[in-house]
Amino acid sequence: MSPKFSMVGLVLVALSLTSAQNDSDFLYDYFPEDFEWGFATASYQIEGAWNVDGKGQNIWDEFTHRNVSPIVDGSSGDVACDSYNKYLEDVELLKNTGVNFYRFSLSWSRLLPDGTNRTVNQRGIDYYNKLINALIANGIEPMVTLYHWDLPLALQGVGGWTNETVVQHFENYARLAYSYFGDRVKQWITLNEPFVVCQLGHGDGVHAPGHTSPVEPYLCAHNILKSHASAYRLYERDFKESQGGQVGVTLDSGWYEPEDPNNPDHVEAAERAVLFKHGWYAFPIFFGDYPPVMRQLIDQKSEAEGLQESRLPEFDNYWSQQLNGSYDFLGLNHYTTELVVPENRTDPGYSGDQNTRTYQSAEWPESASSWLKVVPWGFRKIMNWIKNTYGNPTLYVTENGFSDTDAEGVNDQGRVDYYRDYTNNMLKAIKLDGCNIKKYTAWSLIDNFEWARGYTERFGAHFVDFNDPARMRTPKRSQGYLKQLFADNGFPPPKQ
């Protein structure tokens, strides 16, 4: 498909999404028998040992400490889980579960401390050896992140994302983790939730760095994607004969329903929310370049606002064909859904840029988390949004998860309820709708530090006590639902 189809072939696949299957019918049948199911988590969120063993300081430990604490309740990631020092306890997890694979995320500053390949901590990389053949020992594919938000903060120093200095550094340090992963790490992740990097990071400020900018987002996005395709080139070039394994990108979205199905301004404004956030990185990926629609509204807004040259920067030939095609698969992380209604904007940014704004209905059930109402259906509209938009590429679900709070501790039915009613969408979207969907990962394995949220909100299928030094894990209702699941393949008819 060519990136520069009309807007009215853009309106038509979104009538065509917003029309289709939508019942509440519960499916009951198996999954593919090639299918795989697993967990995830970052090394932010769950390893501790920020200061130890040669590692280097990130962003989000500097975040973390500033003197007015950018995090809800004053927390940090300090400690976390302790999985540095009990990952064994966690691959006991994995395998008590009969999860396929295990999805976790490198720590940068702990293979390379200021960022750059100068200093190589071999403790690092002894730490990862040793979690990688634990999981291997215990018939758990590994499925690597390199990049899950912790920038080192030596880089930042120099600009980071918004740097184009970055891509060499990223691509160097991909180099090592191929070089010393890559016998047997056959799935690799190049990048995870660019969006939030960039937009949350730069636009809004309440991720590290915590910079707010209607340009930032953009440079950091641009630097991103030219990361992502250097990381992925180099695998391609040096090292997938020899290796075997896969690269991608896992990229985040919410599903965007326009408020008025029938109007047709409500279903622009709904695909051009989509495009703008999962096709402004996944475009260049397919192909070669951003979205039509963002280039003609980032450009018109520029031009208004009086600067020399638009804020969405623009790729040469070179790097339009490095990124196109820069995949073996996608990841699709995926929590809820919004309701779109079209609005003239003129403030600058991200959000304004879109000429959109979005809400969530008060009637869908709520979560732990402000953003995140639980809408099954939008998962399978936006898993069918992806296999029309960009021909059906193999599709990995590497995030999907559920916020509550202390007080529901291991007795979390509302989690249980919506890993059933979510995955039951997946699978309606493989055998209905023909989506190639290959794997599901749940988030996540266990509590963790949910960033600006601190351990206010809680996604693990674990428990974890983070009044207890020993961190002790304690397996939710949930565990057992999904490793039913899990070993069933799929949802069993009802015994008669």
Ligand code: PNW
Given for the second form:
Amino acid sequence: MSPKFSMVGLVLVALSLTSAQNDSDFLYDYFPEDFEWGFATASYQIEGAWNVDGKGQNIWDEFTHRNVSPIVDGSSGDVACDSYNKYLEDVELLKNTGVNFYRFSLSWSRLLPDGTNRTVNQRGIDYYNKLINALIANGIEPMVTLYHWDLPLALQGVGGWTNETVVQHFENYARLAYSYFGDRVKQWITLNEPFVVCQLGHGDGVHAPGHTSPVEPYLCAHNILKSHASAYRLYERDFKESQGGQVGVTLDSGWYEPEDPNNPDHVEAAERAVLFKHGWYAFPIFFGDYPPVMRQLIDQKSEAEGLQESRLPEFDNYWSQQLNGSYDFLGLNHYTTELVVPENRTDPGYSGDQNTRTYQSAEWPESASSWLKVVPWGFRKIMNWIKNTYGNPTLYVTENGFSDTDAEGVNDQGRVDYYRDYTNNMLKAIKLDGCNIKKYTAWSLIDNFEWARGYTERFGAHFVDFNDPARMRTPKRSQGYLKQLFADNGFPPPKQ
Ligand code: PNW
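Starting from the form predicted on its own, produce the coordinates for the form predicted in complex with the ligand.
Then the entire complex follows, led off by the chain already shown.
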């Protein structure tokens, strides 16, 4: 190569590097060859069939059936997308979009009606066997979440996640799942978003079981972490050698950006916010204990409140060791970003404990969900924070997505733009920042029951007509977009 030629090459490389690091620039490049693409769903949000074929009730059945409905449109997951009957259609949609894998969750009370291994519901086993076999027959790898928020009601009767006995029940349930499905399922996620389980279910009360408390979320988190560790160690001990799969956990975290990045107090407050959100669950799993700043602030505030002991429980040596390193990969659910300012607070509970206040910029594009603003660069920042904080673990994006309403129908350009810009930031995190991201999962395959928001917010790449008894599914514009993205495995440069 002539010196002149290589000089030109160097200048071009330098130019493209500087321009690509500027976030406003789109990166035309490809994902690594072994990168994998999929869709996610969750049992309660899609299955329906809440009281048939031996399924026991769970806390969302009870929550949605309350006389005064806590759901904005008074709806429930009784029928949802009827995927219990229409799972083969779902597999068709997956196949048509060209995914590598499908992330779905098992309904604990469909398999163990009262949550304990006293009775196994064979018809529940049959259902998931049929689904798993159909996926595999179509070349789609199953990725299974054990717990996506639908705790068996009988276990809630004795305190649910706030009673330590749940740990053994979860381990028994995990053993059942590994035993029956582990010959074909190699990707296991113990829990989906323990933060949402504990804070929205036990702190704010907007999710089942609807408790409001400054203490329960920390207790819930403590038992949920032990449950995760038990299920992880069980697989490691009794299944890993024969089945050869992987076990991880899915944690949700937004990105927390200091309002004023030049103010050290703002920077510290934003760091606190990420530690309280992501670190609350990830620190025990990566390091064996809660983040020091949580220990310090919650101990101090508990004492000031006149409590005998801290609202944040402690791990003994045994649990600290069980937890430490209990992951083969880390799952990340990410949707949005918040701005953070420091604020001295005395209101007891998860929010006040952080001494921060968070809000979202009015300039960020909106979705149909009040909490979800479109901030694509935040995705790249949380991935880098995870890389730097935990030593660049294997990261699977297990959810990412955008909501709209009936009004958009299948013309969901907002979702197309969201997926394009978020996945492009993920590409930058991989190619420019060296983040170890191996899989990406779009939420969601189909519109579904969006928890407290009922059917008023749609996240699907396929439209579901909830007025139609057949629950017809229709591909949206975003389905076509994702299909192309998955097939290209990236962003081919625009043709000149
Ligand atoms: C996730 N928030 O939940 C869940 O894993 C899905 O089941 C859900 O449908 C999806 O995201 C869309 O909401 C979240 O308030 C719920 O920050 C609420 C929040 C985040 C995630």
